[in-house]
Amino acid sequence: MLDLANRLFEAPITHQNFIAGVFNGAADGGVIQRESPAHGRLVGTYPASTRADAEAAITAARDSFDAGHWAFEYGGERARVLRDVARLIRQNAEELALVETLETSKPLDAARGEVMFAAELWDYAAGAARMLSGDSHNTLGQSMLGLVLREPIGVVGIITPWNFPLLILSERLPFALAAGCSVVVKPSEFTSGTALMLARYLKQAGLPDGVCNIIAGTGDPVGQAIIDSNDVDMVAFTGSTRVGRATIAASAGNIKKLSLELGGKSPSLVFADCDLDAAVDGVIKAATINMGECCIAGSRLLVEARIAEAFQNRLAERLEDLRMGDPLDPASRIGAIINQAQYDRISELVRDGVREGADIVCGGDPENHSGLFYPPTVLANVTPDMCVAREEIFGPVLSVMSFKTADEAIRLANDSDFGLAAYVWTNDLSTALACSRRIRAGRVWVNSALQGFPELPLGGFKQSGNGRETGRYGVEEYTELKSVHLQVGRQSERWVEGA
């Protein structure tokens, strides 16, 4: 791996743009250059799409989804194009996770099992190509027999972040081709690497050209192209809270349906009669995994007070056996954080929350740290107000705070703009029942942190976004419904006498 890495560097990658079965660079030439952020060599080079560009995907996809060949295909066909590309997937495994890792530089062995679930979803997707159904009502009397159709959507936009490039997109394109949508994604600028090597495998796979379209660029003008444009029929956006406004505004340009996966400030909710070795495990890495570049990080930590002082300093212990460094090096557990700006907004908000009277646990000395690595840091005395509380930080940084009862616990984790996961730790199962129940977010784990599943859907609650993704809802989310009213034999009246 380290030789191929090694020739990554010498000879980086120059991907291509995918437009109706067609790779072809930006319209007036122009390149991303990206490089790694944790060795600080170029590693890959994009295309800088033009508005024209997106135009052309857009129009591939609106002409592909208008002819029906897609749309209206067999399931069974649409399956054996998916399960293809989750075979090219795992065949490709060891390439796609090298290049994720340089240009994310989360760790080699983290993205492996990120590739690795990628193909998970698209088997799941293509099984549910097969399962897609509508309905019947035979209860409307001797002469009308109701049919609800379901339908494909139409044209569907998948706008896609930097930080899980590969999974996230797998989270959303298999499900919507599987519903028989034609697409136009446009991944980060940042890393879209790997969503332009996926072009390659749907292309081998046999997917009909412009079903699929893949653009890389930044958000103005590329984004905005698709969000604005009323041949695209639904956008699916997963970013920041900020930018989901925006797209938000737009889409009322035609109404446009959105399914939108937002920013979240998860909670870690931690009582005296848990498993503390585990909870101390799976609260470090709910708040860590990824460099803390992850929308249901764990970020805020609630636990029991009689408790409170004694698991955060069983946390700092086990955050000096967390290593940092190098992630082609198998015993990282922390890469580098994506780019100078986040690297900065993690800073500034610790040092905000320091001025506000938090108290530096262990971490928060990036300058004793080369480069963009950032060290875990665990922040006590949080109180609700702060705004390392509030705010959605995207690193390693882990707000502690304190309660005596469930129910203050679960105020606590409510008090947020934001609802997509929470964490659990408890042995009482009335508690954890409890919390599942009442904690308003999209996805809940208890005494385990962040497996996933191709069953579960996802998705978030209050400004964590709406719409879900994975499992059978995440297919039904690219659907529209159709009511079939249906005449059985002649009608006995008419509308105007004597006819």
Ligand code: NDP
Given for the second form:
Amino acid sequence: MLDLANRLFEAPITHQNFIAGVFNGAADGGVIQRESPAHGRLVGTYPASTRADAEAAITAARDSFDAGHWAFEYGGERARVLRDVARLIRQNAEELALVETLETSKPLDAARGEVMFAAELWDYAAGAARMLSGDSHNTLGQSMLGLVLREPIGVVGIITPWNFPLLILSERLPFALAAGCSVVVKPSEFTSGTALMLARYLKQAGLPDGVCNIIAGTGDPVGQAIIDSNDVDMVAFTGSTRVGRATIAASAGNIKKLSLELGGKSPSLVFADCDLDAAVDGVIKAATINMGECCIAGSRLLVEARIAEAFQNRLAERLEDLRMGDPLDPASRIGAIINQAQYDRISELVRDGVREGADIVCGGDPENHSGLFYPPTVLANVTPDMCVAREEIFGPVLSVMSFKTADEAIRLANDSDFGLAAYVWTNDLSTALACSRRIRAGRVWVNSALQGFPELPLGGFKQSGNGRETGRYGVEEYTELKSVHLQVGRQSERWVEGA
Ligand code: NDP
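Could the form predicted together with this ligand be shown next, to go alongside the form predicted alone?
Now the complete complex, all chains and molecules, led by this one.
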């Protein structure tokens, strides 16, 4: 793998846009250069697309949808294409994982796992393409049969962030395609490589030209053109709450449907009766996975008061063994932060937390830090009003609070603007069920952390967004329902008397 990485450093990949089945650069020749955050070396270039490029991609999607070839295609054929893409992802897994690692700085092993899971999602969506169906009502009287048709919603804009580039795209794109939609994808300007590589597999698998268009570029103008467009029927946006709000405002133009996965501040609840070793490990995993740059990161630890100090010390001890370093080194669990702006944001929020009274148990701003490596950090004596308890930090930072009763734990867990995920550690079934039922979050893990399955839906409560991705709900998200009222036999009643 190091050979392949060195070859990439020697000859960075020139990625291209994919519009109407054609690979090309930006209309004005503009280019975005991407350096590996961990190595500071150029690893690829993407087109810096213009508004005109975005409009061309939207037009290609609109034309393809209105022509109806994919929208009315037999589900079995849609399934074949999606399955073929899954196969091509697996076939190219090593290269995809390497590009993800170099662009994001996530450890290579993690990138490999995400690529394989992305292939699973394409396989699952292939099955869903054949299962999608509507309903019928045979109870409306002798002369009326009711049909409920499930139809593709139309042109979908998918805008994705930089933290899990291929995975987040694969939670959405194959499901929209399974439903029969046409799509415009805009990946993050920092990590567009694997989305643009995926375009080649779509073409190879025989997806008709124009059904999926993938263009790189910055949020403004490319993302903005998508959310503004009256030719786009739905936007699936994943990213910050700030841009999520802008998406909601822009959607008013043509009242487009939105599916939003936004920020999080997910709690890990640790009860004294749990398996403490498993809980320490799970809490660390939830807080530090992907360097904490994860929307469902378990960034608040709520621990039962009578074990709080001991648990905190065990956390700090175990964190000493968590290797931070070159993401290409198989021993590394933590790579570099995505860019300087994000690094500075993490440092600033930790400093603000300390100013407000939190104590650093371990980690914090390294004095002589080199590059963008931010160490796993535990903050103790946090209170619910502090910025480190309320704001999404998007770094490997864990804010610790304590509780005395399950009711208090649930109240603290829900004391957040967000509601994306929660992790519960207990061996008491009633406590586990009470937490699962009363915590307002889209996903709850009990005695486990972060395992994902294509069958289960994901999404947020409160300001973490709306809509659900993956599972059968994920395909349905990209559909509209239509009722057909079918008169059986001759209509004998007349509206106009005497007719
Ligand atoms: P953004 O919300 O800015 O980026 C997400 C996507 O939206 C990117 O593709 C971005 O483009 C695009 N975008 C930016 N501006 C617009 C716009 N006006 N119209 C349409 N699309 C737009 O997130 P950041 O990458 O800046 O991260 C900032 C913070 O957001 C993080 O610190 C974290 O708190 C949160 N975040 C949450 C994520 C999650 O999974 N829930 C994922 C990523 C971030 P581009 O970046 O290419 O310019």
